[in-house]
Amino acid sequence: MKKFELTAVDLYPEIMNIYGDRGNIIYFKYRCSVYGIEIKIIDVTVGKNYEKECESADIFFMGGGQDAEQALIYEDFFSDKKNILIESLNKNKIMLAICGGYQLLCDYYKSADGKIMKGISVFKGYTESGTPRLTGNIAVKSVGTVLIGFENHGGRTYLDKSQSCIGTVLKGYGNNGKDKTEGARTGNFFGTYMHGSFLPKNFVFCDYLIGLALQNKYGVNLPEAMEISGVKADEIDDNFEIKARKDVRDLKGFF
């Protein structure tokens, strides 16, 4: 029986981790275990050369942070991680970046005092600080499902017309509170403003990421991997995840 193995890198987990973002990689690991997939998690932070660790990654995670946290990691991220991430994007590897992490993957972020923080331009668009903060539960129509989460951001992200978003806002604010777009996608890299943690509330999307990682590394989709590993679909219990979604009361009726 074939064993499938994935490696996940968590970028700056001790710094970029607000509103439960660390839960994304924890849930990803759990969800992989449901399917018999072994997973190695590597925490990558500031102050050391992690090139080999990052090169081994099948999927990257990066959480959110406020202006102070973004500034703390900025030099390391832009000088040391930029090329690694762009190479990984070109190799069809996967990334999920939340809020402040998402903003750093765009062209630039303009703070309230007018300072420009250049991004790595994985996503074509920019972010400007604004008021009031865009806060509350959010529902987004995307990739065959409705994604839900919690948003709390002062930044407004405006995507270029050529840039794909993750989905269309059904309730909440999304990228900027105006154009109904939420998040961004380039290749297998995804950025979103949804905290909460995001993946436990969106197990279908988590499975989608697992499938992308398997396809890229092994050339098989998730159902094929389950069959090879002897995991039966009717043995997967999603009741807890479904209940968690239903318990977000102000989003009832949107999924």
Second form
Amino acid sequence: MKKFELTAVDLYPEIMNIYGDRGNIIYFKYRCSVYGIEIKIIDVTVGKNYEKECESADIFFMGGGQDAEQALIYEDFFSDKKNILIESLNKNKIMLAICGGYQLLCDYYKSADGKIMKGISVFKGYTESGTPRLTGNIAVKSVGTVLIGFENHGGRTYLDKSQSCIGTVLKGYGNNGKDKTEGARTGNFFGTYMHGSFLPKNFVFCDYLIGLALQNKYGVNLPEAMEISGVKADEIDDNFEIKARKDVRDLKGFF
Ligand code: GLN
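For comparison with the form predicted on its own, produce the structure of the form predicted in complex with glutamine (GLN).
In what comes next, the whole complex appears, and the chain from above leads the way.
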């Protein structure tokens, strides 16, 4: 039986990991194992050149962080990781960036103390810190599913008209609490304000990311990979994930 393997790189996991964002790569590994897909996780942080490790990545994860954490990784991110990520985007690789990570993939982030951190412009738009902080559970209408999560950010992100978002806010604030957009998508790179962790509460989206990674590396979608690996759809138990979604009581009725 063919074994599919994917490599997942977590950027700055010991620094950019606020509100449980490490849970995204943990759940991604678990969900892949359900489909018989082997996952190799590589943690990459500030310092030594990680070009080789990043080049082997099929998917990148980057969590959120307060302004201080973003400043801690900024120099390394903008100098060392920028080109690797842009090359990966052009090779249709996948990235999931949460909140503070997402903001650095835009054109710039102006922090609460007025410092401007130029972004890598994967997403066209900018973020400026404001008050009060935008916090609480959030529900977002996206393609084929309602995404849910928890947000806590001072930053207000305004996307260029040409920039795709990942959905429309049904409850909560999203990018800026005004235009009802949430997150951003360019190619197979996704940014969102949804912490939580995000993926365990959105297993349909997680399966979508797995499918994109399989398509990019092996030229098969998830159902085809399941067929090849002999994994039956009725063997997949989503009850725990469905319960986790239902437990977010103040989003009742939004999905
Ligand atoms: N420091 C950024 C802000 O306050 C991001 C916060 C976060 O990652 N939760 O908007």
